[in-house]
Every structure is written in C-alpha cells, then in structure tokens.
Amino acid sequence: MKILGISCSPRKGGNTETLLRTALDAAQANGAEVEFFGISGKTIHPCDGCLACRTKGECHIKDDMQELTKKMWQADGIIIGTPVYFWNVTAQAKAVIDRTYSFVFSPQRPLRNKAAGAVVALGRSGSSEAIATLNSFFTGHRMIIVGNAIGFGGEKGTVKEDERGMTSAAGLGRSMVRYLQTGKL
C-alpha cells in the first residue's frame, strides 16, 4: 500500500511539512510505503477553463502537474497538507485541486475510492474553511476521507510545541493504514 503526502505550502520545511512527514511517518511505521511531494520550488499553474479535458480526459498544460498526477493515481491514500492563508487554503492547493478536474473525464477516474486525509497548518483560525475545501475535493472525486489534523505554529516550525497536533497528525497517518488494511474507518 503507498501513501503520497502532498504539501501545497509554498515555504519548504515549515509547520504544514512537519505535520504531514508526521503523518507519513506513523503511516510508513504501521507497513505503508510513503512519498512525499512539495509544492515549494514546482510549478503548477492554475486551470485555464478551456475544457480540452472533457474531450481528452487530461489537462493540456504542460507544467509539474503531470508529475504529481502520476503519483495521485498510482497511490492507494493520499493526504494533502495546507497551510491556512486568508481562512482557507493557499492558492498552491488550489490550483492542485482545480487541475484534477481533468480526472472526472478519465474512464480511469483514478481518485475514486483512494483514502484521503486532510493536514491544516495554521496560526489562529481558518481551519474550519480549509478542511471543508478539501474535504469537498475528496467527495468530489468519491474519495473516501479517513480523517484530518490540524497544528497551530505560527511562525516556522513551532507546530512542533502543538503536542495535540502532532498526535492528531500522526494518528491520521496510522487511521490511513488500517483503512487500506481492513476496509474499515
């Protein structure tokens, strides 16, 4: 079983890359095979609207998109990790949701019945917004959502001192591989 961790903050190292390395870390020590992919330093433009997708069921931009789209559809989880920006998530994972539209139109539907778990980093609100955005993400694709975490840290770093946090995150990580495992959330 693989489970891709996606971290769409645009600073590398910082809280929401903490949580979700805890996550994947509990994952990989319960027998999961994980992999991490950043956001920082990859270029993934946002969606055009030209629909080209609905009659060839990929995207026509050409960008680091295609990479992490190989790697969502040959993971069986995939937990997405934001840190909160004006309530809600950045626009790194927004555009990362916006471009899997094309995946509705693949015969594949390739996120269909994936577990999905989402981690929020934040400073003091927003995570209510955020979880909401990628939890409608997770149905929209009939992703099956084994849980979330949420850390507060403001500056880089500081998640670390959320104790509830990081045993959310970790516990997310560990509730992913008995999913795949057993069938069961």
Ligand SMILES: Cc1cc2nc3c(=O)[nH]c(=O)nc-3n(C[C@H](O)[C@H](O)[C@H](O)COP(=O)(O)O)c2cc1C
Given for the second form:
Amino acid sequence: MKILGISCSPRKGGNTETLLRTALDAAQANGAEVEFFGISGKTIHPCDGCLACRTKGECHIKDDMQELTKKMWQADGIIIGTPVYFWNVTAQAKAVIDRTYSFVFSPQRPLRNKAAGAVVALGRSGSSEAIATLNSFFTGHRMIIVGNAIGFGGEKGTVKEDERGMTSAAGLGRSMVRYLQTGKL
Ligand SMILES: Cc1cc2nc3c(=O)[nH]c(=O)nc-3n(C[C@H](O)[C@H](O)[C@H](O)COP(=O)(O)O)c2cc1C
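Hand over the structure of the form predicted together with the named molecule; the form predicted alone is what we had up.
Expanding to the full complex; the earlier chain stays at the top.
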C-alpha cells in the first residue's frame, strides 16, 4: 500500500510540510509505504489551456509534472498539503491541480477510487475554501475522500504548537491506511 504526500507550499520545512509528514509518519507506523514529494524547488508550470490533452491524453508541457504524474498514478492514496494563500490553495497547488486535467482524458481515469485527503496550514482564515478546492479536485478525479486536517501556524514550525491540528493530521494518515485495508471509511 503506497501513500503519496504532495506538499504544495513553496516554503521548504514549513507548517504544511510538518502536517503532511505527521500524516505520512502515522500512515507508515500503521503499515503503509509512504513517499513525500515537495513542489518547492521543482518546476510545475501552470496549464496553458491548449486542450491538446483532450485528444492526446497527455500534457505537452515538459517539466517536473511528469515525475509527479508517475508517482500519483502508482499511489493507492494521495494526501495533498497546502498553506492557505488569500483564502485558498497556493498558486503552486492550483498548477498541480490544473495540470492533471489531462488525466481526465486518459481512458483508464488513473486516479479513480484512490484514497484522498487534504492537509491545510494557515494563520487564521480560509481553510474551508482551500479544502473545498481540494475536495473538488478529488471528486473530479472520482477519488474517495477519507478526511482532512487543518493546522494553525505562522512562522516555520509553529504548527507544532497546534496540538489538535497535529493530532488530526496523524488521524488522517491512520484513516487512510484503515480505508485502504478495509474498504471502509
Ligand atoms: C501570500 C500569503 C498569503 C496568505 N494568506 C493567508 C490567508 O488568506 N489566510 C490565512 O489564515 N493565512 C494566510 N497566510 C499565512 C499562511 O497560510 C501560514 O503562514 C501557513 O502556516 C504557511 O504555511 P507554510 O509554512 O507551509 O508555508 C498567507 C501567507 C502568505 C505568504
């Protein structure tokens, strides 16, 4: 059982990464093989709307999205992490989301029935909007939403002081493993 965590924060080692690694650690402790992929330092261009993927089934833009695509297709479960930027996901998260448009035109619908979850780091407000964006993404790909975790923090590492946020991140990791083992939420 493979669970992939994708951090869409441009800040390496920040609160999103802390929450996501907490979820992945809990999943690993419960028997999953886990992998962390951070977009920081990677190049994932935004979709340019050419729509060639509708006929070709793949995106013509060549960058680090090909590596991420392979990892997403191979995973049984995917947890996406993002900080809230202006009441929503980061531009980097949206670039990843939009670049998966090509998956919809791939005959096997590669993310269908995979387990999905979101972790969101924020200062104060906008978690609902960010979670809604990620849940729409999961639903669009016919994934099964297992849950989400929200952690409050500002400076790097401060999310660790949000005990409930950290606990819910670990809970998300465990829930995903349980779902993948039993088929039950
Ligand atoms: C450009 C920008 C926009 C932000 N917008 C919001 C916001 O709308 N709501 C909020 O609660 N926090 C906002 N924040 C704060 C971050 O969500 C918060 O610091 C988060 O913990 C950062 O996660 P990271 O350490 O993974 O980068 C913003 C931060 C930045 C840099």
